[in-house]
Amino acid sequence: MQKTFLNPGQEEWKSILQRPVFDSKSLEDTVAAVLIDVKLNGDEAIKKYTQQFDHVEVDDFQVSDAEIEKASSMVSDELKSAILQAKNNIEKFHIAQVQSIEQIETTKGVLCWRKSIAIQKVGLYIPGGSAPLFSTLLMLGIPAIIAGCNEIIVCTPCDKDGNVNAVILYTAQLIGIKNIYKIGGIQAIGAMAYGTSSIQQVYKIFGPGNQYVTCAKQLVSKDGLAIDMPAGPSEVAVYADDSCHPVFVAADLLSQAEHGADSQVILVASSPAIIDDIQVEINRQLPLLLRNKIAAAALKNSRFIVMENVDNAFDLLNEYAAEHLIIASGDAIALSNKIINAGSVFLGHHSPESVGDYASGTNHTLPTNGYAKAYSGVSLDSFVKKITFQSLSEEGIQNIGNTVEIMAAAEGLDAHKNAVTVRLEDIRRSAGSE
């Protein structure tokens, strides 16, 4: 299984908390041969891909509103009843991010302001393998029509029956997106990011995948195109110390084992003997999973690390910088003010990470990689563009006028210089002649 390491030095960390590789250079070249072809023949090479990798033939792409319909009648009055109440408590707490416009006068007559426009056009991925993300439609779905998005386009897979998962299209239609296409992997990115016959070309890509995913949308960002973030296999950090329940860390942890083979899990803990008992823990609960083996397979990417120092703990956990982290502590909230760097973080002893990725109200939408370092997650914040404003009076460029005559002459850039100048002497003449 995972390998365990008593109080690593620093000069160990970088090689214990590697996250799983693969061969990226090969990666690429597939991803960009189906990338140029969609660019090049747009629906045809989508249906193409999605024959090829799916095993579906499409004919019409996008999802009819009889679909839809019907797909509501599909989901039970139980599910539907809990994704309202994770609508709700995301919807809540992202209309709370929302910025009203304050102007700054920074000197008498220079007013400065900044303005929250939404992106125009955006495209949600939203997998639909062997896990159909619904939850990730609320998190990318939600933010976009709060911020305003005029044109919101979704692309997922559809089985071999060229049916979409039943459940997102019911969350689709809940939250108020209509415009729903069946295709995924690189494609779906490529159909998005290049536009087609069918698809409109969008400014922004949001959503995860696999490592195909993952790639496409690294390489159209290279081509001058949004993206979200990047972002690569699901990750999770547990720090636990005396106080933790073995029997709930054990469970965090197996919860993120289970995205995938490729996803990893690390543990910190301030003892061996507690290393010991979540052991005992994950040894007695993975074989009741479903996608246990899964979670084996996830298992042997993952690391158990004892610390003793609790500082050193915690710079060892800035470094790994995880998507998701837990402290499993009755200090948990004091403890949190050693943390620099994470996607996301669950608090004490009744704050599993799965809660976060359904229905808390916070957006699962998260840097990985150790990308947590410099980005955040999703926000309402990553559907619009902000655009700063400046209205001076006479009196503003009087003020503020001779400050930017210095600075252009002193950068020889007269050009700037003379913009201000006309003014000043327009002000003049019109004050003599009164």
Second form
2 protein chains.
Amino acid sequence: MQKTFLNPGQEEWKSILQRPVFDSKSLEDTVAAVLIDVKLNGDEAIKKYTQQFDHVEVDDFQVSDAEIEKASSMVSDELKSAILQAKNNIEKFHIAQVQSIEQIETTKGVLCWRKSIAIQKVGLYIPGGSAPLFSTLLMLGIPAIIAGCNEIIVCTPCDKDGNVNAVILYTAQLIGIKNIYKIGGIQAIGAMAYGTSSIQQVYKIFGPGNQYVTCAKQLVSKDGLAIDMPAGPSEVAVYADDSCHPVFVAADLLSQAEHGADSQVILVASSPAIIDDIQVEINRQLPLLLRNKIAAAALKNSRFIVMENVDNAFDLLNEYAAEHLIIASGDAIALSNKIINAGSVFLGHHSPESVGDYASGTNHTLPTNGYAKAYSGVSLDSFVKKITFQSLSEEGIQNIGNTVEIMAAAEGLDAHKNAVTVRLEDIRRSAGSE
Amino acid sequence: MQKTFLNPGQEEWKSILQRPVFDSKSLEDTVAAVLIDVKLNGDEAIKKYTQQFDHVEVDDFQVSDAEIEKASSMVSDELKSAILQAKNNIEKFHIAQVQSIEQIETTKGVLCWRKSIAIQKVGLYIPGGSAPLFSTLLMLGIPAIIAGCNEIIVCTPCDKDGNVNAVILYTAQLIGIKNIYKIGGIQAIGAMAYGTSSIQQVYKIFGPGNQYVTCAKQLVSKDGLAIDMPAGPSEVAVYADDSCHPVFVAADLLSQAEHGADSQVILVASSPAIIDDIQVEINRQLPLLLRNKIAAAALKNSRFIVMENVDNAFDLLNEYAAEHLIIASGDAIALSNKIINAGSVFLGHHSPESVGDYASGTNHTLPTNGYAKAYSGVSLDSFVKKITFQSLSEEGIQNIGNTVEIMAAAEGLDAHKNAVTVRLEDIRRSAGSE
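What would the structure be for the form predicted in complex with a further copy of the same chain, given that what you showed me was the form predicted alone?
Then the entire complex follows, led off by the chain already shown.
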């Protein structure tokens, strides 16, 4: 079904690793029109588009306490404890990212430091529809809470009866998020970007979505709003050597393929025989899956590549820069040193991508589409700004003042120079008058 | 000249703090056309636009070793030692930002960690023209070198004779950057974003520039290229209380005002008398400055605000979210705890903005235009991606596997569940057969 390549030379990599290009320009006019309408007409526009796109009339967007309470009773105890274990692991991993303040005396009397302060207002978009992604709410909400964001709002579409998925509501309440709005799609991004009478404007928007949501996030980011990262279809690359378990690798490839027909699946193996064994397993497992049609469609666009030289294999994987990279090898820890570009990496035979998607503790909001070459996944950093501070004593400005004067003069900025000169002169005068 | 406000109520803040809005849409067509031409025609297009916009013919864009050597002899020893002291301080502050790897065992057998890896290819844009910003090359080049970026290229315009400013070349050579290209403006951003036969494509572009450069960075970022941050005119806010030195504060306001007629200057004082004293000093210092016409124009758009209540003062300053914030108070350290939004903060009477612009050690590439509400300035973080890793033992997957299965099933993703199930079954089988 998918294409297989044998030790392709570097000149072929670009075409082999080509991702599907989606031209969002065709959507831009529609999306921009909705955003402008929301900016100008607020709640009225949101009601209109919720009716038009989601076919439901909503009068009060905000989810009520009664709805949240009711939702909790609809979630099984089994699922509740699973969510709790995931929450604990995600918390542990993200709390470890809290940075303490370290003061650096760069020159005697010149103290400099950075302080992390939460972005005060953040908006989390959680897609609804066929797959209610409560796991994404954990991944975005937990670091937002740890960072100390003052106002955290969640937008998520409701169903035809005006209800938000119960597990999403339960999860929000569990992690301590109260402001949840029944708004989806472009209009949700517009509401959070510009604010309305009932929805607070935020400074940064997080979360996945369909092409319309992605395009809307792109457009509001041009207006100066921060977004988590640019988005594209989800993807996995697997490196498998002789030590791999074909059953496991096949299951990992299929778990990515079930996301959507546009999901990317790349397998790099150290010999042709491994690919044959994995193919047999894919053929066996695929028909047993609920979403086998989606997975089959995704597999058609996948690439299986034999790379007998391990360094070439990792050069190719670094060139691809996968969102998820699985190293299906007994030697995974050593091999991990060869990784330069990836979103999140899964090492060894017992680390499927699924564990990172839900419960290992790492964040599952990751750079797709090769963005891992320059972007990191969501972390605590994504919810804070790091403000720099400097405090100079008289000794400090005396020690570096002349340097600043000389450099400012060389850049032709003499008012910059003068701001130092007036201070140095004042210090000299005070010393003279003592 | 500028407007003064007395204890304005919160409902007035938005209009008082309004920044000049620049509509880049009018430039977009021009900029997009140049970018597409560079993408399609590479070096030929760059030559064409260098001739058209910069009125100089350049055959070989790359600065030669001979040019770099010659430049070094043209820089005074005094300036060389100033640059060296600045370099040392900037290095100290940014080396302290190197993060070691910390492994977190989120659940027994589940090891997770983050590893910072340099963005392999980065491009630094350094404006030329009237003010050759060698200080910006220090601020961008030093963290790029510390991060370990493999390929660092610098684009900067040359003069009518085809020469790049000597101090810029000296600085590049001092910090260890070899690939410098005589390209400016939109075509420089296009060259770094798409690559040409003579210029390497990069993954992230840094650096300030005029409105055309800013617009070009915005447009290539829509193509998936990472950029340091959105840009706007430079700005300072000063908080001054009774303890301030009006001479110093006036000099600080003027040092910001000399940047350009569109620079923003905000003064928040704890009494009307302070503003009067500072105004007297501005009137005295302004005529003495080389760039007094520019500074006078900028001051016309400035705002002087009396805020007798200190908490209100800082609420207003946090609402403004200044790129540079100076606390001209003997109590600056205590007051600094009230700061939530700012790019870089200058505490006390001997910490003018100039020291951070050049030599204290903090980075001077900072969020303007209120972006400090959601963005940090450039730091070592800007030059790395933080990749997450996870490695689970058999015990690890046994401890969290069931949680993953339950959550994946609840999200309707049974191939995700199956990737865990095949492993748990295998472990059970192995245990049974022992």
